[in-house]
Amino acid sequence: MFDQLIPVLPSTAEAPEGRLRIGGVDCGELAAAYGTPLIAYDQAHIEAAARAWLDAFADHPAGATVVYASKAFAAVGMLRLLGELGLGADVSSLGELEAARRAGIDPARIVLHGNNKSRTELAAAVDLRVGLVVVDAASELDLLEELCAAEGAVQPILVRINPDIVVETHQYINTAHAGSKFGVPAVEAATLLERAAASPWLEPRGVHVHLGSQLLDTAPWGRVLGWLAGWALELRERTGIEVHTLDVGGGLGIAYTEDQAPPTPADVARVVRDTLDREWVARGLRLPHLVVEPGRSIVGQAAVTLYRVGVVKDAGDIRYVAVDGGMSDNPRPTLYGAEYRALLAERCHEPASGPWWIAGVHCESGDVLVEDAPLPTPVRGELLAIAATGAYAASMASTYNLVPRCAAVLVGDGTHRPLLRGERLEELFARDVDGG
């Protein structure tokens, strides 16, 4: 079973004597040290994935900035690690902005997103002097200008443009189609850039576009950049404004199942460069500085979540194995129907006894993490690992049913250190007025 799942496991994963190891550490040791559920991140995998993005765009003639999409997993320790490697941070809330600040990310390498930024968030970004604010609406431009004038600061901006392009992904993570809550139509994007150019407090740098998440094909990048070339030429001819910075977003997918083969960062960079050469340079447009925002592709496959097996039972034609977590530590299967692969962490090489549904502890019939997972017959108390849980698990975690949120740990070279400690029972009542 282990060999079949190598495509979805962290790069250092191994299973000597059938026991899963990550970063040179036995997963049983991790579970004993931190409890379960536990999200274990492979540091070597993360570093290699981050460097792959940096290397892919290193030779772009106009320069490129790689910013980590912190919504994937925004622990301060993770942001610090990536910042030390040379990445900036893409943030979309006051909390994510504060995490980037605490991690020591250079403010010039911070990009603030969000479709409904508050006055507080924009004021904090201006005060910190972030590198870019991505404007998502006309009223937001007005508010940002007001705040900059009060602060006496000039804020570089991008406008998020909606190209009305549909890509093949789940409808909830498709962000560039007409009707999306993100961005503005092409005509309005040009108008906002003109308005920014007329302001002494705003510096229009260009545009941002993001097509969606979990993309498994490079073609959408070529398609949108080709479309943007015509738009950028029209913008320059009509207004004299050039696109100096082009943020192509993120969205590169990972392998959640062994049959998925996502492109590499180098593949994405090649399509971006080729399209810019073919569509932009051919039109006499200057090459823009690029910003790229990977998240899932850096941390997603880098982690496994470890659980303890509880109840094992039959329910009609379905055999259930229940674990001590579920939709509170990983809501993606419930939200998106996301698929995962699993194995018993201390019996990795045993053949499957048949398909098992891995169920969580929550009072929801939909709290099922994996359907039809081929496993040996599970035994109460043993460890079960679910692969590729590094993105949008901890960051989307909840305390549903008043279940404490789980710990996360960084593992490498035979050592481990906590990124997030497990939530204590008493902390669940810190906000409860009558709970103290």
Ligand code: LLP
Contents of the next structure:
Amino acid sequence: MFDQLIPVLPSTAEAPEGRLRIGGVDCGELAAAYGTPLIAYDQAHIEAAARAWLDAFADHPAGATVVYASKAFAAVGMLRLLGELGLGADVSSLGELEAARRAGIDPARIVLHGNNKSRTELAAAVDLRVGLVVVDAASELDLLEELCAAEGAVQPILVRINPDIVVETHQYINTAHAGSKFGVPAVEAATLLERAAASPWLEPRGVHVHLGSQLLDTAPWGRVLGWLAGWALELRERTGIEVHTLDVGGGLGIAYTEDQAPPTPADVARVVRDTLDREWVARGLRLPHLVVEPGRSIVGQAAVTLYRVGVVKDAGDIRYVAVDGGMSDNPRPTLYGAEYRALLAERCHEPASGPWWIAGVHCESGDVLVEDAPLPTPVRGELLAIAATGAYAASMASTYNLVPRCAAVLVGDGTHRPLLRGERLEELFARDVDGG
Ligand code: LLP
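If the one shown is the form predicted alone, what is the structure of the form predicted together with this ligand?
Below is the whole assembly, all chains and molecules, this chain first.
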């Protein structure tokens, strides 16, 4: 059981005497200290993943900035850890901007995204002097210019270009096809950069493109950068504007199941560099400074969620084990049909008694975290772990059914410290006007 799941577990995961340990700490100890559900992050895994991104682009001649896509998991402690390693932050809301600020991320390494940024968000970003605002629409450019003029600040920008490319992933996380709500078509991207160039308050640095998420193939980066070379050449010839900065987005996938073999950051870097050499340099275009925005590939596989087993029952042909969380702490199975792997955290080496459906506590049949998980017969009170829950689980958590959101902890070198404490019941009523 355990050995088979190593490809989806955090790098320090081990199971002496069948008990799951992460970062040198027994998961039973973590559950006792913080309660369940609990998202336990392996610090060593995160640091290695972040360094893999930094190393992959370290020798890019025009320099590269690695910004962590904070939407994957935006706890301030996580951002601080990554900031100290040298990463910046990709933020796409006032809340994420504030998390990056509180984490002490160098504003020059903050990239503001969003398909509909508000005046407040743009003003806060300009006020903080973020390194880049990625403009997503013509009206946003006007608003940004107005705010910069009022502040007396010159804001470097990129324009998000929609390359009209469909990549292989879930349709909800595919972002670069024609008709997507993100970015502007190629012709308009050039117009927006020209307009920015004509403004004393905006500094057009280049373009941003994000293909989609959970990509298990590097080819799309090659395709899009090859296509962009022609666009960049035309832009330069027609307007004299050069692409100084090229932000290639995030999107590298992780293994949720043992049969998935994601490329490494070095693989992505190789395709990017090869394409730049072949398509950009060969056309006489200068090598741009690169920005990459990994989220899932840094934190996704670094965590497991620990649940306490409750009801175990047969429902016709299906055998259910219900746990004390569900779609409120991880909506991905319900939302995307996402697949996960599970194990009983205190009996990692026992053979399976058959397939089990892992159900959550919420009042809908779709609240199933894993279908057909091979597990030994679960027993009320024991711990069940679901792997690879570090990205887009806590960050998309809800309080559905008035279930408080769970804690998240960072584990490493035999010690642990909380990143997010569990929500208290009273907090659920803090904004309920009649609830006090
Ligand atoms: N940059 C931009 C502009 C993005 O929109 C995203 C993700 C990223 C970077 C980071 O992508 P990553 O490296 O994490 O794949 N909730 C979905 C994923 C949505 C991704 C949205 N944008 C899920 O749970 O699969």
